[in-house]
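Just the one chain here, the form predicted alone, laid out as structure tokens.
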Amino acid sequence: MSAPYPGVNDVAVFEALESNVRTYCRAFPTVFRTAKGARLTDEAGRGFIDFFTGAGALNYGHNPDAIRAKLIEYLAGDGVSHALDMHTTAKRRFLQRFLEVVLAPRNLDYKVQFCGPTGANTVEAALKLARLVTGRTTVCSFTGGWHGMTSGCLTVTAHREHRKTAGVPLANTTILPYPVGPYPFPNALQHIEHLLADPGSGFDLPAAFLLETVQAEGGIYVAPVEFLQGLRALCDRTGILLMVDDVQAGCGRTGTFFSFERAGIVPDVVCLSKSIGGYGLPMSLLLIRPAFDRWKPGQHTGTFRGNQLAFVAGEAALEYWRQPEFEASIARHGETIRRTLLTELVAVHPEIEVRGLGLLWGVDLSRAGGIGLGAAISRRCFERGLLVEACGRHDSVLKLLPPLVIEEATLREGLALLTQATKDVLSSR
């Protein structure tokens, strides 16, 4: 007997066949069918505004016309679909565009390594490279930091419960205090300097510091410029590599293409993924200062490190950055979010805290209602037609990641839904 045809928004096949490990479908329990711009539609025809954007993989929105047209043209012309790390026309065009639009205007001199297609893989490559270059084993990361779920990435990820999933001791890393967060450490840089200077500290010279200049999963915490500049200077003095994980905060999310531009620093290594693929297509890059490109051929490989469709989409997405208006529009939308949250959402409860940069914003509810409030408001947002994720310690922060190309009216509509959902949940408590 054949299986019955599933009904609208039927999730039975997922429940029956998919592993328990699935996550986001539990937060957003419906069956999505179509998407365009900043909106998704499920099988029942219900619409949702997307402030989640594939956890930051869809900075240019769903199915942007200009990128889609390039993909269709490439496929219709029988363009190469898979090539490992061989030379292809699509890869050459992407590299040329990346140089012209991103690196050269910022006077950045990096070699580009194509890693396996996930953000975790670019972090894994960075960890290996730092140890290869310096001959040292320890890599330092920071409290609140999030760098991925593979074994190497978990050693530098700070989330205690996720670290436990490795199932083995996580060695050769030291987690240092981040200057801002729910447990702030404003003298973090001085603390690190003292550890390095004190021969009795028990702190060995590390291979690298790995950090997010704006922590996303950790709860939207923006590192002070002075901290970033001081850490860069410290690395210059000591020969420690400075590595920035821009997997989620890069590609324009914080208002500039790289999150570290506001500090005027140049990291030794930069991890990029998510929206560098242009269309939600998997791609990850490791940007390496030429002096540190010490790899021998084949020392870090991956079958899908040459995602040709991602090269095509990524090249098309970089066209946005040729337009001065594009970066200005991110700033305008960011100001709309900041002003609306501070005037309307904070008015719902005096203990709500707002922080962020560009189009990466957090609504901190930790003092407004206790553990679980962020997840509860996220669920209510979904019921009202808005996708927004909870993050941070105890999921107490709502993370806003609208598409960079969102229309102003849609942005305001989404913020109104967020405000009303917050009122709904708080009034029920």
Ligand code: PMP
The other form holds:
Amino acid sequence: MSAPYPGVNDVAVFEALESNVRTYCRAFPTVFRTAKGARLTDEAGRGFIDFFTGAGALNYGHNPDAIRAKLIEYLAGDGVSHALDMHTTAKRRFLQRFLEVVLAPRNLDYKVQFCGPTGANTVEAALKLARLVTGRTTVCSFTGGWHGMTSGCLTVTAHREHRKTAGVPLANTTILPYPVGPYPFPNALQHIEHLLADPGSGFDLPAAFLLETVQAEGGIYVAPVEFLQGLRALCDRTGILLMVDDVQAGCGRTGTFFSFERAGIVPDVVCLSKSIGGYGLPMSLLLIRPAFDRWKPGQHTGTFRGNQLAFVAGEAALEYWRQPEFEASIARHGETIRRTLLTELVAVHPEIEVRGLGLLWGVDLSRAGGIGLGAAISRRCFERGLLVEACGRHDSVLKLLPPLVIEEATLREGLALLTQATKDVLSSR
Ligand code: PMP
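Having looked at the form predicted alone, could you now put up the form predicted in complex with this ligand?
Next comes the full complex, and the chain you just saw is listed first.
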């Protein structure tokens, strides 16, 4: 261990004491001290533009003033800070606001289940509920899908290396082809329909389909609307539950509050986490069509269900969704990204591919230089002052996730850093 008084950006204590399991600190190797809006500052006073935003947990940026004020007021007034699933004023206010601003205007009739605070815990709840409701065991998920790292979630997560970390056979799930991806299955829906119709397919009726309507960790793949609508119709015919994992793509990331709104479908179950806590505060919830809320009390319990501070911040964050301008501003920023990537970044290398929706964009480098390029450009971005994560197969896609509330000038500045970093890396190869 080094000296007891570490200097700025000294990482000695982390390296000495923290487990080898840590990841993001390796991609972004400094010590962050403060953050505001779309910017983080490290201990040496260096600023970074944040296109990573807590992997989608900070859609409203770092320390937004209006939400912070509500949190300070709540803390100063000795508001309840922990209550398991007991009734509190903070929870009532969150539920009322969620009903008023999110569910009612979209004609959505859901029961709300507060789960343990991670995305993985809401997925665990969804898996259990699907089996409880249907009495069937198999849950189908999709190639490229990402649903979390607990043992249950790994059964539906497609990433081969991560699946191995479970250390046990991953059972009672089937991975089906997702229509889009580096190995696309344009006839995915027909394939599933045939599996179900063919008495010789060896495919038993599953309890549920679980999917992201836009795959994020998988490499930014946007499922076609017809696929989503076809899956909904198929579920209606067969009694299979349709479960959408909106942990990363929800809370406005794709331009609407829920990612499935663009397809005009209503899932039976929806997983939400990350930005539902408004301020990066942990919270997750499961939305359940009332007919499927068949839990008996306590069948998915846990000490940290419903984070009171996250209720306060989440309620305040939903104010954005009252403003008719908000969705339009996400669309405008998305268009800035699309245009800039297609003109400036693709000019760096013609085989760079760009995909996305709302403020969830992917820069696919797999044809522009192969394995390792995504991670190399992410590193170079960091050196230039931009946080951007690599995702997808072989980390070959850069995932752009700026705060929904980013200023236009900062967005353009970040995109320019990305273009410059891409030029740096490609010209040095
Ligand atoms: N589902 C999706 C779609 C995700 O992107 C993630 C996290 N990246 C999870 C589930 C798991 O969430 P958490 O890391 O909070 O457990």
